[in-house]
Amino acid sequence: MRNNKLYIVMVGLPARGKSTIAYKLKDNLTKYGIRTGIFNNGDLRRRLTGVETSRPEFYSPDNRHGVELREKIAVTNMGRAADYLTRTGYVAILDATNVSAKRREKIIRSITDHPIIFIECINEDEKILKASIQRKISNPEFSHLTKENAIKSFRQRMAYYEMLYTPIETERNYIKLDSLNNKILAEEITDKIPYWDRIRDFLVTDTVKNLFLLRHGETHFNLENRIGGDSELTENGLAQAKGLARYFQRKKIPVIFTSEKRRTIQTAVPIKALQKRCTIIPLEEFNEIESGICECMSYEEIRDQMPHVFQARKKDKYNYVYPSGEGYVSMKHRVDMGLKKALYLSSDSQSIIIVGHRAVNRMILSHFLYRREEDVPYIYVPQDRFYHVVVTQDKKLLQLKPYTL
């Protein structure tokens, strides 16, 4: 079975996405029945050595007993990996930085059993990688620092990798990954890859394991019947928010998307009360459409006050854009790209929460609904129940809940 085995290495910065995209991998090849293991350097590194890895100097080049340290745990994974595909796996995946060309060629010197292909994963976009930190720095060791110190202690880390980093160029099989919006960049396979075609489509597919979308609680503009705003959830809202906190506590929720308004993270903070440890990260990808001359009003007011805009809008509820403002069809590309960031951010999630509005909430439903355009502004949201969304390559399944306060 000598070719049916292979090592996956992944490649690229802190908080670029890689271990989210290896462990898209063992889920989907572990369906098809390829048992796959991750050999995650950080995870080893944590157990050896605990709180002294959040300091910065540890990570420098010039620390001769961290730069020993760093290679000793390469190597151990190194050949755990191997051990793992001698006996009963057939696809090893060694999730570390390796962004220096030493590095990469060492693992190709030692590991010359089973073919080997490279994933680099790449994002520069500032606002990911600053909500990645922030997920970053949640981790325990980094719980002896404040947030403000933790989030310097892991720019600083991520400075010493930059130093070293040597982008792929030269390796007989490799792909370079645009890790945020599922995109090859750039690919060399010389060799024959065991599963190369499914390890290639899963790369560019989303995958949502557990994505549970909530609409916002009860605010008082929905009482008067006004659109935009950042109105705060009323006893009601409230309330809700505290029934959707007792149905999510038997789940684990370690992260919470929600937009910048008050509404959706007032939603949120309750759920997150409950949870062990459970970050809320705003987007302002997920805010609700802008209104334009119309923030604020009823459609009441809209109606009398401005015929017009409430007969166009009426007409083509999907391509009508609010003077000023925004529509369905302009806010498409940003709520699609906040979904994209939260997939990103989720990272090894089994369950992640969207806290949204109803046109957004739309819009993402429309991503998996495929519904017609004309049919989007009509999809029900109710903010009594939530939907659960989970999506692979031969399931798609979507359910709307309800919950009790």
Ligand code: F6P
The other form holds:
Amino acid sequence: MRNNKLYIVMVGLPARGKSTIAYKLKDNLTKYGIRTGIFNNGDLRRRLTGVETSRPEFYSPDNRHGVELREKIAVTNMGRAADYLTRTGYVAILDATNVSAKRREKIIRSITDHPIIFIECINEDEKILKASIQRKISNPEFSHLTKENAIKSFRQRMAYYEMLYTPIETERNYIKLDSLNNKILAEEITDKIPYWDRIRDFLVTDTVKNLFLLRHGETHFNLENRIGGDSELTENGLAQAKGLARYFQRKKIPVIFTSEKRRTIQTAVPIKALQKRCTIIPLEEFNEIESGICECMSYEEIRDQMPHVFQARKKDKYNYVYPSGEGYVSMKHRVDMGLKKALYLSSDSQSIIIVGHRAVNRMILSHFLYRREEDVPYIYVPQDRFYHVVVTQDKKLLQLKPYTL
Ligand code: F6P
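Switching from the form predicted on its own: structure of the form predicted together with this ligand?
And the full complex, kicking off with our chain again.
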């Protein structure tokens, strides 16, 4: 057996991050000159068949036609992967659910020329799952359904896969990955796996391809120096959003994450309008710092009416928590979670946008800037510029860029 070629077989229920991990591996291995191909059963199915395979019944274990067709697709992709490794490829990734023990046995029986490692993706975070489903149903195969029916259909499809799901246990080489946190949960390596050290390292590294971190455009509250609330964009704010939209028109932005506040969504809408295919995903984790009893007050009003609040915050802005609200210190966890979610939901995209708020964006930037805690609440977050962030294993870039109105 030659040992510089490898099959990676993804395992996991739908929407658990398998393709995300497959892309991440391909990107990184290719950068090291290790030619890698992805053989995705879903893509092949969509290319070969029509709308009937988007119906949930197609995935029922009792649907003989469906079972046969999916087996045929799996076998075709195994053949294509084998061909690829015989010719120019070094790593072939079989990207499919492969949740049944029977399917995995078949793969092991049919593939004998190079070692196989199984990567099982696990993620039971219901919020992430919901957001993943939202992205899945933007796929053209669901375009004939209403949003509600598309979600129902996808959930039913998942339920059919759950009926067959046997988690990995006995295979010779496998890794179980918490695909949201890039954390290895279990690992068994019996054979010599080429490129293993590098692959393992890629799996646990948080990478950021092109993150454009924007602050929402100017709002009526901004003009009055008021904090919190759910104010709308001013005319100038709308012009800023349109300026951003023109800037990003030249780039492909498949997904924009916002908070649930009107000002971030209103900033995202014109950007989406100038993209071919783009989804806006509002995440509550990106909502602005909740200022409790000070919501909707201006800084001057707080200073005059609640001098104790004003002074205490001035003294230790990072650790100060607004009565009945939040502080930087207490919002850190949720913003971290939001960033993880956003990166998880979009790691098959070359570029993504997050439209956030002043305090939220400071927290996000603090990840990449390694500021001391006490300096985080003062990071510069203007409205006429945005941050471009790239983080890979060998590169870290953070640029503040202007755009024109
Ligand atoms: O733009 C105003 C704002 O986003 C407020 O909603 C928020 O309370 C504030 O900025 C956060 O900035 P700082 O922590 O400097 O008060």
